[in-house]
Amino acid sequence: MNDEIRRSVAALCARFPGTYWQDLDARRAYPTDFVAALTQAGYLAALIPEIYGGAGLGLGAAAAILEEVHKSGGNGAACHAQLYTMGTLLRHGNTAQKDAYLPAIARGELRLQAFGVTEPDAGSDTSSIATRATRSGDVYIVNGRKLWTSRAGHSDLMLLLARTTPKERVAKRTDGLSVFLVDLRRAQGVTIAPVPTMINHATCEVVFEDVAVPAANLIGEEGKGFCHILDGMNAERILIAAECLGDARWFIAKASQYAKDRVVFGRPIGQNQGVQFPIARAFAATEAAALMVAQAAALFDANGACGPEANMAKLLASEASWAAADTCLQTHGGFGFATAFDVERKFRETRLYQVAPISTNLILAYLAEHVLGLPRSY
């Protein structure tokens, strides 16, 4: 099944060559046509159950889709949230919510592309978010700010994490957080401002000023939102890891081909072990990371605990992609900095995954504490 998906996605991506992405990058524009093509082909509804009009596939299939997008030279950041947010909505949303939104998402009439978690003063410390949602009759009144909320300006719906009980009144610091499905088309008091960055990621700051969100849009149980979004976060890490694999394989193929074709001092540069070995090492690291990504996705699809595996998949794949990116740029020399080769663009894009979602150091701290039993460091 996944091999067939890969072939189909590759064929679709062939319609969007490097020049398409170069133009978007230069203008910092959203890939509207590409997202529309993925939507029309049904790939963004891959995880939505068939009864709601989706494909009913597992996370492994979604990972194959995004890996292939990146392996083709494209970038799935414009649309991947519609896949990983399903981890929270499908597992914790109620029947009425699924009936109301999933069919329209599957048909491409609605976009669920925004995940409002990070804040200016909270960062990776999710338990310290300050955005408040206060119950008032049949609505919650939301006030606060979110930062690095990518695609908010191109999304109809947002999954929002907000504090419903003050931190000083909860027994456990991750308690008192709740998840809401916010309809950005109708919400009054929401301000979305683009944040310029080194990559074309459509990221934004989102400000909520007395925004009324229907109580019916509360996902799962009030106060248990942190546990609910973990499903989305694990899915996100696994899917981002798959994108990193795609990047790494693109860099390795690009570097290998250039090393065969580029002749210096009367011989292909790929004949030199100083050029060969870094590419070969990047290849080995990528294949090893791919095994962890596959294991994490399989555990997620089996509804098993997959926190360590999802984190290790993201760690290993992001490091493999960054090593491959550096090797590819070094192999190309000066040509690696030319926009026409796409290397510099994807070099910038894949660097993000050392930082987000969740930084490399926080993954190591998680593994040290929760897997190895070492003392808590933060």
The other form holds:
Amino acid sequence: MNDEIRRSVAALCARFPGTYWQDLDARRAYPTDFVAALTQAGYLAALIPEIYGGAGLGLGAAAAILEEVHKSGGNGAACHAQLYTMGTLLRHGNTAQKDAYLPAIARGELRLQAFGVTEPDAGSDTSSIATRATRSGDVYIVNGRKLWTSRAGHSDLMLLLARTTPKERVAKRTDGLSVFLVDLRRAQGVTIAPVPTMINHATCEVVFEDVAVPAANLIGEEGKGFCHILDGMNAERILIAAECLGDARWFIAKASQYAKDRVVFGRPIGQNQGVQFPIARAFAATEAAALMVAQAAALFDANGACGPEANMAKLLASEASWAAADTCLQTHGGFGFATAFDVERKFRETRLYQVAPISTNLILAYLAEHVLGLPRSY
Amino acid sequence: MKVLVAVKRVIDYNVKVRVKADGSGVDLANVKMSMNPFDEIAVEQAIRLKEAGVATEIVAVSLGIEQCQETLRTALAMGADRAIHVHHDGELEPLVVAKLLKAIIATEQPGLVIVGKQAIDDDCNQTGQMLAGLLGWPQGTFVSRLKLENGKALATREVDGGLENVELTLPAILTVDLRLNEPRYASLPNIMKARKKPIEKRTPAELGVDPTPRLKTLKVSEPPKRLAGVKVDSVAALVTKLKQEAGVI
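Same protein, different form: I have the form predicted alone, so give me the form predicted in complex with its partner chain.
Next comes the full complex, and the chain you just saw is listed first.
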């Protein structure tokens, strides 16, 4: 099944070659045609249950889709969140909310691929967010500022984390946060401003000024928002790890091919151990990371707790892809810097994953504290 | 009208083929396998005929080892309605394939058979023609354009020196060429649906065909490495070399 998915996604991606992504990268433009193709072929509805019109597949299938996109030289970041952002709605939304939104999301008519959590002064420290939602009759009035909200300009709906009870009035600092579904098409007082970055990634600053969000759009229980978004974050980490694997495999294939073809001093450069060993090492790291990604996805699909595995998958895969990227660039020498080779673009793109959706240090702190029982370091 | 398409499982076109060390054949271990690209074009054409309301049912057939069912699943995910797998573990030569297809056609009674012009592994380019011969049906080979009307197939063939238009009375055999269409990729819902479509299993014995190869492969070897050329400094030197060394003029 996943093999069949991989084959078809690869065939789809073959219609969007390196030149397509190079052109977008130069213009910092959104891959509208690619996203439309993936949407129309139903791949972004992989995780939505069949009763809502999706494919009802597990995270392993979604991981296969995104890995294949990245392995083909493309980038899934423009639409990968359409796969998993709905998970919070699916697992914690009420029947009316699910019936209202999931079928249209499955059909690709409604985009839910923006998730406002991070703020200028609160990134990893999620409980310190300053965006407030205050109940007033049938609505919550939202005020605050979100940063690095990817795809906010290319999404109809946005999942928003806001504080509904001040931090000083809750027992645990993660209490008092709530999740809302904000309809960006209708909301008054929302300002979305793209942030230009090192890579072509539609990330934005989103400002909320007295935005009235219907109380009916509260997802799950008020004050329990942090718990509601946690399982979604595990899914995100596993899928981003799958994208890293795809990147790593693309870099390794590209580096190996170039090392075989490029002849210097009368022999292929890949005949030199100084060239071939880093590629072999990156390959070994990638295969090891792939096992962890598969393990994390299997645990997620079995409804098991997968926090450590999801985090380790992201850590190992992002480091493997970065090692592969660096090796690929070095193997190509000067040509690696030429945009036509796609290496420099993928190199910049894959660097992101040691920072987002969670930084490497935070994963290490999590493993040290929650798995190894070491004292909390932050 | 029922359309029958034959699909072959071959080494993926992106894979660099390696010959086994003992020269007994091509190394297939851990090599990516895919549907023969020309057969994908055949499946695509059948689907387009169905979408145009000309075809009513598409039956995909593959012959060979168990894993041919993966190739059939691809055809089903693209849009074929059902599939037949003729299971055989050994080598199948074009004449045997043609005889097996003939036996299936006898029960299926399709109005049109579409196959790829050749498989990219052995490049035989024989099955379609042999099948037409065995059945006594008209054939249109290397088809790059196709129109069906009034029980006839109007096919444009890519031949040396240009294009040839032929009119065939159905039922007929078509072998299709690269420029006929661009095959679609399967959508996720169609991959899911394909899992529920039936694959009927048959054997050469049931179909009354002896699959024993008539040819014996003596040795498979890689083509010789291309040697570096030489530069000549004048036309006269070139002519001398062509005359004396190459012996071509």
